[in-house]
Structure formats: structure tokens, C-alpha cells
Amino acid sequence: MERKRRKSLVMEKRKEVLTSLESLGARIYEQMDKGFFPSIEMPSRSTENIYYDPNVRQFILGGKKVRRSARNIRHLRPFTQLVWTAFFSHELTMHRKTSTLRDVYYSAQAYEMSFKDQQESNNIITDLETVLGLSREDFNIFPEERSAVFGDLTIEYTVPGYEGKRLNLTSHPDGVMIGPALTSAEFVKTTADKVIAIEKGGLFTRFIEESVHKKFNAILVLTAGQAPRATRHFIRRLNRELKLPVYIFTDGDPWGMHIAMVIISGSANAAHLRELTTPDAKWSGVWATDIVNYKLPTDPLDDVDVKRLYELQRDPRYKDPLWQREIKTFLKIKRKAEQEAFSRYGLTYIVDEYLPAKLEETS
């Protein structure tokens, strides 16, 4: 029953995205046929347009526009970078293929259409976004693949020529890349009573070695750094669709902080989205003060680090006290640690003493 409610909504945002983007181009034929210059119009991203919402618990635009109108000579290129995005988009999602952002760029000049650099063409896409309130991989545009995921979890394929086929994701001792074809499969059935998100590709690597996924009942997340947007979408799921609770391990620093932060409140970049976050997931570690109870090997923190450190105290996402707590630690011990040192107390010591205590005091 709950792979025909899957099949069933993921046939439906298909039939959404499709409408969408044709209505769209519909609006701006009406406008021309009518003898005027067309016009999108298209929530601002601008940072004064950005607030964070505490009852959803992720950044959200307001209510400020813009408009985009042929008329404008200034407006013409990203005009029609937008209409010819739309376009691209439309013949993705109607013949179920995939791109990448970087496949996007390269292929506007097959039509003719330039875009300066490979920036630009993601500006426009995010644009299409906010248009339709829809997210790239809801039309198919995905960026490289680089995060994995290891645990008992069998999936079944969606994409054309692999429907019905099925996958138990600890098929692969390297794990399982996160890709189109992973994100939109069915989940069919699992063991596991929760997810640990990882970092770092040497560690994620070490705990399948040590066998993490049976000794903690574990689905194992490579995030490979900031999650990209195919992972964070992927984790929730998890987390909503299967009931698993979610916990993040990343490096002893501001960035890492800010990697799990991402996942559990989603970023500024994306505020024009939903569907991204996991507001329940929990940051495990490695917090400051694992660094000054491990007794960890570290660095000195540097005046970018310090940086970001005031930003975040500043940040709302971050007003819980854990958090407001680890930041001062930070800002105290002026010191970092990455996941690997834990290592000098042995190669296992991480997998057999320290994940189990953080997943015991962060339950």
C-alpha cells in the first residue's frame, strides 16, 4: 500500500511540475498575443526578504517581488535565460530524463542560448525555482553525485528501464551513490531504527568496516561535506517516510556545525523551498566540548573560523542553548578537531566507545 501511495505521488508531482512549467509558457504567450511585453514576476531573494520561521523551522522569503519584463533591456538576457530554462525543463521532465547543472550549461549552447559562465546558469535555475515554487530535482536537474549511503534499506527503482527492480543498499561495500535514480526509488523495506549522517567519506568508510550498520541498527549517510540538496531531500524521507530518527556527525568546527544545521533547518540559498530539512535530526558531535572531554588532538582556530563563529551566535537557528553552548566552548578553547582524532586512541575507538555515548546522551 505504501509503494502505491509512493508511485502514486511521484506520478502526481510529475504531472505538477509539467503543468506548471506549461502554464508558464502560457502566460507569457497570452501576454504577447495581447501585444505586450511579457513579464515574470517572481518572489524577491534578496537577504532583506529572508526571514527564519521558528514554527517551520527553516528560512522563508517574504512577501517583496520582482518582475523580470522583456521592456527592460537590462532584463532581455535573463529574460529569456529564464523562458529558455523553462523550456529545457519541460522536454526533462515530459521524456524522463535527467541533467545535471552542469550538463544545463553546456547544453543552452546546442539552442544558441549563452550564459557567461556556469554561475549564471545556476542563478537561473534557482530563478525557475522560485517562479514555480518547485525545486530543480522536481524537474529533473540534479548536481554531480558525490554523497552515498550503506545500510539494510531495499529500494525499488521508478526510473525508466529499471522499474520494479530491486536493491538492498548494503549491496556495495563502497555504498550506494545518492543519485536521481536512488531518490525517487520506493522504499520497501528495512531494518534499521535510525539514520547516522556522516561527514567525512574516511570515516563513513570505517564504519561500514566496523560494521556499524548491524552493531547500531544503522542506515549510513555520506554527506561528503554540505549535504547536497538530492542528500538532504533523501535523509528526510528517511526520517518522515520510515519513522528514523536522524543524527549527524560531523568535524569539531564552526563548518561542521554548520553542515548539520543545513540538514536540520535548511540554509538561506533555499528558502524559497520546502522538502529539504529534518527538523528533528539531532548534531551528535563532535561538539567542543567532546574536544576538551576526549582530551582530542587539535588546531588552532583561525580569524575565518572566529568569523563564522560570531555569525552563527547571531544566527536564529542556532538559539538553543546546546548550541549557544558549544559556540562559546569554541570561542573559549580557540581550538578544532576532526572526526579522524579520535584515532589516537586506537582505530576503533570511535565506533566501539565514543558513537555509542553520543547516541545515548542525544537520544
The other form holds:
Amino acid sequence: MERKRRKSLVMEKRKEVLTSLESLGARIYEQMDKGFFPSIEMPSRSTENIYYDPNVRQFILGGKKVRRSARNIRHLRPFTQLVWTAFFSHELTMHRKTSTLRDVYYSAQAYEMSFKDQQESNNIITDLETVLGLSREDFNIFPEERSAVFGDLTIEYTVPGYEGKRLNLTSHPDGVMIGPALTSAEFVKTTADKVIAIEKGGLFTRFIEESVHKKFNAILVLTAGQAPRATRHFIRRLNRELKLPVYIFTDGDPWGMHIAMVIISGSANAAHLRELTTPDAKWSGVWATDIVNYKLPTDPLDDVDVKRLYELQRDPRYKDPLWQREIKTFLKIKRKAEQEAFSRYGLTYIVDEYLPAKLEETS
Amino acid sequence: MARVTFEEISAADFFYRNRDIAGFTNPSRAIFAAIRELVENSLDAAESLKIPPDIYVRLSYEGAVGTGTQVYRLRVEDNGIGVPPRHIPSAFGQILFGSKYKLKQQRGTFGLGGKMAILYGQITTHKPACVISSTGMSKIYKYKLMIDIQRNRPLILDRKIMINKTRWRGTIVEFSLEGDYFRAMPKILEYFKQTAMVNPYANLTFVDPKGRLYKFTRVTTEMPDPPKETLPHPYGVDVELLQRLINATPYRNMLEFLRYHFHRVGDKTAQKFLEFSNIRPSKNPKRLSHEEIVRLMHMLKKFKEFLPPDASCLSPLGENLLRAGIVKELKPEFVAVHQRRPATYAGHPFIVEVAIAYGGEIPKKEGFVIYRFANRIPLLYDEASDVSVRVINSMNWRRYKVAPDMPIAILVHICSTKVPYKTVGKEFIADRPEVRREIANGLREVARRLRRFLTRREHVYREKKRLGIFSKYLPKIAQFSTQLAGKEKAPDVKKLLRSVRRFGTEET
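Could I have the structure of this protein in the form predicted in complex with its partner chain, to go alongside the form predicted alone above?
Below, the chain from earlier opens the complete complex, with every other chain and molecule after it.
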């Protein structure tokens, strides 16, 4: 009963995606058929139209719209690229195939629809997301970068050829890649009671070796630097669907802080999308105050780090006292530390001492 | 104490000792100068009859002398007016004898060039020159001559008279000289090309020592009017000229003297001038003292009411011929020519003709290709010092949409009874304000026309590109939206494409 409901959710999403792509095509078709230059309206993604919404705790787009018209010579190329991308996404979704950002860039050449570079094609895909109000993963385009997950969670695939197949995410000691198949999989059951997200691969492996998943009853997620959107969406689902609290461990520097913040509150780049944030997730370390309290070996902050800290200080997502306190401490001690810094106290110290203390502190 | 001797030297001797000033500086310049002088004489000889010139030049190898220097035999044939038989020896064997000491526009002015070439040939090879000429009457005269340098007299070694069955008319000059053709070759070929450019009514043939044939064929038989002889303009006279006029004049009073010996001076002007300068109209010019002559010259220059010289003594090429010549030699995409109205400097009338050409066979290089001409002679040396080049360099070409790497040729032709050459080498024009202003105004005019051409071209190009973008993308939008919408037939984009076409672009 439960399974059937979930399954139909996935099918429904697919149907919704196909319908919105088709109606976009129909809108353009009709305009042309009536002898008009087709045009599309979409919310503006320029910085002056991006606002932080404290209610949904993420960036959102304001009311400003932009209009792309085929009458305008400067819009013509991106407009055509957008229509092609919609067409291509429709093909993908229709045939339940997936593609990567890079793959889209190359596929375009087969249709004599060259993009100048991949950045251009990525921008057009973001435009399509904005027009449709859907994220690219919904129309089966995934980024190249991959993160991983490990822990006692059983999932059930929905991708063609694997429908109904189940997998326990402890079955591979390197973790399971968070790719298109896992992103669209249903969660079946878990014994875990928390999620620990880790910035770096080294520590993720160490945690698996030290059986952190068992000792702390946790699902481990490797973000591999800035978490890809599929991973952010996956963490959100773990939090929402399985009601698991999320703890994030990053390096002790402004960049690490921001990796945690993007998982929690999203990025300005994704202001046109929802369901990528996990507002209740916690940044558990490494804090600036940890550097002081644990006497970690450090490097000095360089100019870029300091500049970034001042930017974050003014960022509406950072107005919480904890974040402000940590930014101030960084600026005061002018030092930063990586997660590996705990190795000075022995290989297992981070798991035996630091992790339980921090989970305690931030729960 | 050394004995100082004074001796008179003949004109031939003078030029023998100072051949540098006539352009015979070194073996490479000498061969260039020889060809140039004879070709110009031939052009003048044909033009004075208004016959389209046919000129054949052959340079053949005779033997080596030293490193880089060879002996060549030069033969120049024309279909010009011919030289009357009794003048042949002097015309070719006596320096400073000739038909060119008159006030009208001519290519050479010293009457020196051709003889200088023969003199140079004689002193380097010691061989006689051969001259064959006929004025088209019943006989052809053939002379073998040398120049007696010390006495400046022709030495006739042989003379033949032949029956002119075909009524041939023209002159053939053939002589040997030392030279360095291979170093001079680029300039010589450039000389022929540029000569062909400003003489589009001439056939020029050149056979070089390797037997290579260069042929420049006429594109028109239309020719400019030959210049008329003119009297000196009062602004341009000096004491020597006044003295000569006074010696020769048949008139016994100043009024008539002024009226009949000066250009643009009539009865009224003469009277006004005499009043202005306080000279009695009835005064006999032959009674003028030396001081009075000097004063007369100063007064002539001071008087403001003389009319400027008219240009009937000038023979500019004219816009049509200039255009024809440029089109023929450069095959440009665009050409603008402009003839300025006659102007004067120091009492000498002059006319500036300019042209600007774009594309075609004009090479793309940093800077312009500049062609300079004076009285239809190409000026090939000392380009950087020429007033035209200075004017060109001082202009702001960006105002005319000209980019530095565009294939652009600029032509400046100045014709005058006295071309203001800076040096005796006659290779570049002096920077005189009157001349400079005419050149600058002329160039501005053609540059404006070039700008119109470039603007239109750019517009057409942009428009083409713009339409290209629409016709590339609109069908794709139609195709993909049709597939996306699940329709069968793509919407027609022809109407949309038609609507982006702007007025007036159909012609492209």
C-alpha cells in the first residue's frame, strides 16, 4: 500500500515534467503559427531580484520578470538554445534516460545547436529550470560531480530495469554514489537515527572504517566539497521523509562554513528552486571556537579568507548568533584548520572524542 | 706660388662632373634614371601631338664590368612627334638644348634627362649612341653620335637617310651604359606600373635583360588636352627674367611692356599697377636702371590686384582618366578621385589631383600604399620627406572609418609649370603651405567618399549577418517547438524572416 503510493509519486512527477515541457513547446508553436515572433517570460535571476525569505529560510526570486523574444537579435540564439534544451529534456524524460551537463553540451552539436562552451549550456539549463519552475534533475539532467552515501538505509530503485530492486546502503564499503538512480529511489527502511554529512572523502572513509555508522547509528553522506544539488535534495529527503536530524562536519574555515550553510539554506544560484534546503540541519564543526578549545594545528587566514568572512558576516543567512560568533572568532584568531587537524591526537581521536562531544553540543 | 687658372667649362662638362644632381648617382640609380628620362621624353613627344603613346623599351645585357655592374644596351622606341632632321644632333648631343625652355607644364624641365642618359652611357662605355627619327614625312634619319664633352657639341660619326615607305613617325634611341639592373629592377617595374596608372592612354612595353616581357596596355584613347604655353605671371618673376624680357621686348613703354609680356595683365591692371608703383606708363622699359628693375620686381610681388594665373598652361589628367588608370592597374573595389581647382604658389599655377582606392589588388599592409606623381611622373624615392606623406600622416583617418590594416592606396598628383621640388634630384615635393592646403583639402574630400563607401559596406555586412542569424535560428525554433508540442507540420517562418528584412537591403 505504502509502496504503491510512493511509486505513483515518482510517476506523477514525470508526467508533470513532460506536460510542462510540452506546453512550453505548444506556447511557442502557437505564437509562430499565428505569425508572431515567439517570446517567453521568466523570473529574473539577476542579483537585484534575489531576496532572502526568512519564512522558507532560503533565497527566493522576487517579482521581476524578463522576456526573451525571438524578435530580438541578441535573444535569438539563447532562445533557440532554450527551445532545443526543452526538446532534448523532453526526449530524455520520455525515454527515461539521464544525461549530464557535459553530455548535454556535446549532444547539442548533433543538432547543429552549438554552445560556445559548457558554461553557456549550463546557463541555458538554468533558464529552463526557471521557466518551468523545475530543477534539472526533474528532467533527468545531472551534474558530473558525484558524492556518496553509506549507512543502514534500504532503498528501492525506480529507474528502468531496476524497478522494485532493493539495496542496503552498507553493502559497499566505499559508499554508494548519489547519482540519478539513487536520487529517484524510494526510501524503504532504516535503523539510523541521524545523518552525518562530511565535506571530505578522507574523513568519510575514516568514519566508515571506524564504524561511525554503527557507533552513532548514523547515515554518512560525503558532500565532496560544495554539495551537488542532487545531494542537497537527498539530504533534505532523509531529513523530511525519514525525520532524521542532520549534522554537518566541514573544515574550519569560511569555505567549510559555507558548505554547511548551502545545505541548510541553499544558494543564491538556486533561488528559483525549492526542495534543495534542509533548514533544520546543524553545522557541527569544525568551528573557530573548536580550533581554540581543541588547540588544533592551524594555518593563517589569507586575504581571500578574510574577505570572504566579511562577506558572510553581512549575508542574511548568517544572522544567527552562533554563525556570527564563529565568524568573529575566525577574524579574531586569524587561523583556520582542516578536519584532518585532529590527526595530531591519533587516528581515532576525532571519532572517539570530538564527534560525540559535538553531536551532543549541537543536538 | 701656384698658378691659378680660370677656365670656362661647358654645360656638358658641368654635368659630367656633377652627374649626381641629375640622378645618375650609382649604377642602380643610373639605369633607372636613364629609362625614366627616355620614357618621359617619348611620352611628351606623343602627347604634344595628342597621339596615344606606344612606347617600347628593351634593355639587353652586353657584358660584365665588375661586381654588380654590367653593361646594358637600352633601346627606347616611340610613336611621337619625331625630331626634325637638322635638330637631331643637337637634341641628342648637346646638353641644355631643347624644346623645353618654355612656360608650360612638362615632364622634364631641364631638357637634360635624355642627353644626360646618353652622356652617362658614353662616359661609362665609350660607345656612340644611335638615334633614328622621322616626323612622318618621306625620309627616316639615322645618326650615330657622341658628345664632345668639353665643347658641348654633338660629334656625328655616321648619318644615313632612308626612304620612309610606311610613313613611320617617331624616335628610336639606342645606346650602351653601365648599370645594375637587378638592384634597380623593383624600382623600374614600379616605375612602369605607376606610369601606366597615370597614362592610361599609353601602351608601354618593357623587355628586361632576362627576356621577360612586361606589357601595360591602354584602356582608353582619350587624352588630356596638351598644355598651352604661357607668359610669366607677375608674382613669379625675378630680376634675371625681367632683364631678359627688357632686352627682348619690342615695346617702348611700360604699359605695353606689362600688358604683352605678363600673364593675366590687361590694360586696366597694368595702369593700376603703374599707379600703385609710381612708374610713368610712358617710361621706356629699356631705360630702367638696375635699381629700378629690382624695385619693379618687388612692386610686382607686392601688388595685390593681379589675377591669379589661370590653368590653361596646365594639363592635369582629369578625374575620368585618373580613375581609369587606377582601375586598370589596381582593380580596386572602390575608388574616389578628385581634382582641385587651380591654385598658385609664388606666381606658379598648380593643380592637385588626388585619389583613394580600396581593396582589389592593393596589398593589405600596415599603413597606406602611396603613389606620388608630379606632372605625370611617378616619384619613387624619398617618400617620407614628401609633403603628401606628411599631410597623409597628419590626418585623423579614424574619422573616416579607416583602420590601419585596410588595403588602401592613396594617389596624389601635382601638376604645375614649376613643380616645387625640394631638391635637384626631383624626387619629392617641398612642404609649401599653398600646396599642402590643396593636398589636404583634396584628400579630405576623397576620404569622405571613402567613409561613405566603408559605412555602407559595413552596414550591408551587418545586415547580412543579422539576416543570417534570423534565418539560422528561426527554423530551428520552429522545428523543436513543433516536435515538443507534438505537432506534425512546422509553422512557416518565411513571413517572420521577411519582416526582419530592412528596407533597401534587397539589393545586396
